[in-house]
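Read the single chain below, which is given as structure tokens and is the form predicted on its own.
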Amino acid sequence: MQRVFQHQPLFETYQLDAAYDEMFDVEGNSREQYRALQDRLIELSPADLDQRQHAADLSFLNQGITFTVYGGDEGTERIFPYDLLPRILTSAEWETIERGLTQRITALNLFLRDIYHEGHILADGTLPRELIYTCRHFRREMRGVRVPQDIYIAVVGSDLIRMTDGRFCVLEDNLRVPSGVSYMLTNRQVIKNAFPRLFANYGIRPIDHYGQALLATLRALSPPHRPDPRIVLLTPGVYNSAYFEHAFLARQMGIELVEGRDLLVHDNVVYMRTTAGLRRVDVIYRRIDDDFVDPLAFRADTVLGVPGLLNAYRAGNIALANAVGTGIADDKALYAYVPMIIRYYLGEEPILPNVETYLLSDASQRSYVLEHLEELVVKAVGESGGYGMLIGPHSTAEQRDTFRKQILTDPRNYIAQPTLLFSRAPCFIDGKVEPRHVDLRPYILYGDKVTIAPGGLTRVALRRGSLVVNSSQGGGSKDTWVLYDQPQEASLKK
């Protein structure tokens, strides 16, 4: 390991290793886009930064920005951990990310349409049928259903990591009910207060328009005979881990936040109960999984959904974002085929690469993985939030034995990937600036056009040495700055 700026108190414990460092190059020199931030940090004392961090934490507390951890001993509601220092991307870096995600989402949408209609990619043997038909997110009820504008995935949050060579690659796609965008937006407001002059002079692309861009995307899905559509956000309720986000986004868009009990279906038309009587609903931005949207079609024991909603959807009287059945493309086993899907539907090479992935339903790949469990990361194909995962180098023999048995019992349910040394970014921790591993979740909207908020949610593994960025597993987040141009150092001293 190499230390940088040992003569600067804030940076005296900052060390470089084999991971790509977002702030410093391999020689320990600050990257151009970070120089003005570094200069500002050197001017500040740890007490100054502590004060700003405390003000940021207080802002999150006062706004009720929390998340829920189920099964914890310390209570369920927690303030979302926030790191004060931004992650900064250049215009050129963002241009590659934007092109790559637009390409990826376009191809996945075409794939979903094909799977639920003609099935060309299955008929010609390009993709194995069993991969689709054994996916628990495949919904036979959606076969032949025409979705509005043929858009299956209107709201997406893909997870990217930066490799040791500086390239970004896609770790996974989140296509069902991607969360976290409210933290992206609130992080931005908090950092504007923490570093007002620095922020104002840095040339940062805005993200404040996201709420209206999301609303425009949902409007684009409305039935053609409804020129002034009524749009609602369907939440599981106040006890859901992302309820803050549901309420936040509903306010941002100026639409109603509803639960399943607030809606009903009559003659295949969806209505909302109001104090003035029933009002027709045209678009539902749903934040509940397929299993719970309609007890008549899926899980009969749920009270979260709306009885008859699927029939109204099939009749074309309601639009859902995202469409029912999009979880196929969320399956981590299908992830391995996405580069091929891009080539198949677009005739293009992927702009953003995938991480090497082993499919454990394949006997030879399974054999290799079982022999190298201590080196690999094993993931359950349908889990999220850092659950259902084995990180081989940090695992015990007992944990590896448990996963070995699970893999042998149900190999289709698991994939494996190399243990990745993804990039690290500077964080303010215990009075010092230290590097921590980060990923990036940009948010993509697909309506009349593809819109990507410049930046996204940078998630941070706040525990030293940890690779797990999920908030439920000890992670936090920080603001992500995408620059119009490189900052001019002379104007950014304050």
Second form
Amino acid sequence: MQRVFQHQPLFETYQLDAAYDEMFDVEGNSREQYRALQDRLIELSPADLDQRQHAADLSFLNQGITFTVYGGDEGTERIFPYDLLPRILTSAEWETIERGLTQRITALNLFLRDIYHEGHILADGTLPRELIYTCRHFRREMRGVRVPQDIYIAVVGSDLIRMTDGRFCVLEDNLRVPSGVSYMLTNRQVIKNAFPRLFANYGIRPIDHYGQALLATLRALSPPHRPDPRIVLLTPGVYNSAYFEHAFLARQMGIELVEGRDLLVHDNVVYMRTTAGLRRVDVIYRRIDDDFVDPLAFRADTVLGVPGLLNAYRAGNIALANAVGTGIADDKALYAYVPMIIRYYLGEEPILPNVETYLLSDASQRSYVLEHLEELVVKAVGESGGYGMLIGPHSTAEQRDTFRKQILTDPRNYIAQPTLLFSRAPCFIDGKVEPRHVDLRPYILYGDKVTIAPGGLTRVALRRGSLVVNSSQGGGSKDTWVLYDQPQEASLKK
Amino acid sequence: MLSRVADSLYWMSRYLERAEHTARLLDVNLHQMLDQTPDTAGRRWERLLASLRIPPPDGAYDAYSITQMLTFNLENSSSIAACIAAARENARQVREQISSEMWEQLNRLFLHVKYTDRSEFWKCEPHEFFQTVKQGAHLFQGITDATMNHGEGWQFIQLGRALERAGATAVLLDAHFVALLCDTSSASDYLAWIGLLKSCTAFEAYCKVYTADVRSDRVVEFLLFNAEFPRSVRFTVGVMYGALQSIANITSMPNPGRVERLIGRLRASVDYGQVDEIMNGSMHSYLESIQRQCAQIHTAIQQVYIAYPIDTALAS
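Return the structure block for the form predicted in complex with the partner chain; the form predicted on its own was the one displayed.
And the full complex, kicking off with our chain again.
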């Protein structure tokens, strides 16, 4: 552990350790892209920063930007904690991320198309069949269904982490209904109010066009014979944890926010019920999981979806974003094969590496993992949001025993990864700047072309030493700045 | 506008109006009870229940049990607490469609009722509580008018309130006339007529038109046919008519004919009604016909705008 800047009150307790620090190099000098931020912070007193933090929190509260935590007696609404200090990426760093994600998403989309059509990758034995057919998210109903423009994954949010050597790698792909993009957009609005002058001089790439880009992506999916498509956002309703985001995105795009009961299917055409009569719907940006979209096709005990939707989809009368059945490609066990999938479909080497992953269905890997549970992170393949996870070094013997039993009962359901020491970024905590672990979730849109909003959501593990960034587990977020190519030296100095 | 959204706005408004009406009736009755002898008190509570169309509970009841039932009992769907909770739940479903100020006000009212201590409620003046409910509802109406687009959604809010109010006033008149006209001992009735006017916040407005000389035919004329008083049946039917016209124009729904015919007929009946004819004929059946027409209009709105049959909507 190394202390830096003992002469600067704000940074008094800032310590560097083996993790990559986003702001400082190993000698404790601030990285070039952070220099202007540091200069500005030194000018400000902790009271100034406190006041800005308070204003930011209040702005989230007033806008009702909250999420629901599951697991208690009833859902509890909380504000997503927000950290005032931005995370800053250089143009070169972003360029790698952008190329890497574009490559990865393109390959995964080709993979999905292949799985639901010819199945070359299975036929030639490159990928074991049982891996696909045992996946809970595989949808037999989608075999041979032609999806609009062959795009399965129109809206993606992939989780990246930065390793000790400074390289980014992919931790997981979210190809079903990724959330959090509303926080990316509102964080940006809030920081503009907190540091207007600094922001203006930094040369930051804008992200405000995300709403339009999302709308354009959805429009690209509409059936070709519908020149002026009607696009709607389908939400499970006000009790869903991400309802705020659904309403927010619908407003940003100027489209109708609908629930399952607003839609109906007649002769394989989808309509919404308005006071002026039935209106045909062409594209649905659905924020409901596969299981719930159509009670006739999938889970019958749900009222969230639309009866007959899948048949309308198969008839080509409605586009869904994302397509049904994309969950096989973000299954945590399939994740281990993604680099191979990229080589298989694109003939390229992966630009962004994977994290080393042990498949517990494999006997030798399983016995290794069971012997090293204290060092590894074990994840259930079908879970998300930080649920169903064992973090070896922070676990009790009892927890490890429980997981051991679960693994032996259903090995296909688990994977293990080394405990990753991912990067830390400075955060404003209790009047001081302190380092906390962060990840990065960029939002990728795949319509006519792949568009990635520069930046994304940087999630922060706000508890000291914690490696869990999920909002349901005490995580927060901060704004992410991607700088333009030219560092704009002149204006920075001023 | 989505049918579901229109429906929620309509019901939000109706429930809040119902809560306010119940609060006012209870307030007036508890107050008037102070001037009554015990044997008339029983009749008074019967009349109150009849004017809310609630069947009298089994067994003995008194001011306390009735007030509890109509104020806090959530199992009674017409209690103040239940109506405000229902209004809030409807607002919550369409929170994005109403202004934040509206939501905050309704939520505040809901929380106030929810956290009112029931024993404290009786120790202090219940009047305070009813006053807060009434003012909360009025404030919500003011905020709605001042902060929301006066578009289709707002028209559904107007419609819900006016329809609820027209029906409630008709039921109230009906309950009082059945009781008061049978009983001809005029001296004590003076108070009862004033009670009726006050139940519609109409006493002062009535005096401005007719002076404090309270006579049954004038009370009927005022509460049914006055063109300017905002709780008279004629006035509220006028509001309904205006809201339905705007909705028909905005949606240009192909087949609003049924709603138009019904509201037109009701409007003609109250615009050109003669109080002496009604007093000489059957007052009860006239008031009942107003209630019936309100119910028909409600059903027609549902059929045309909200839960229309899919076959007809596809055919047009």
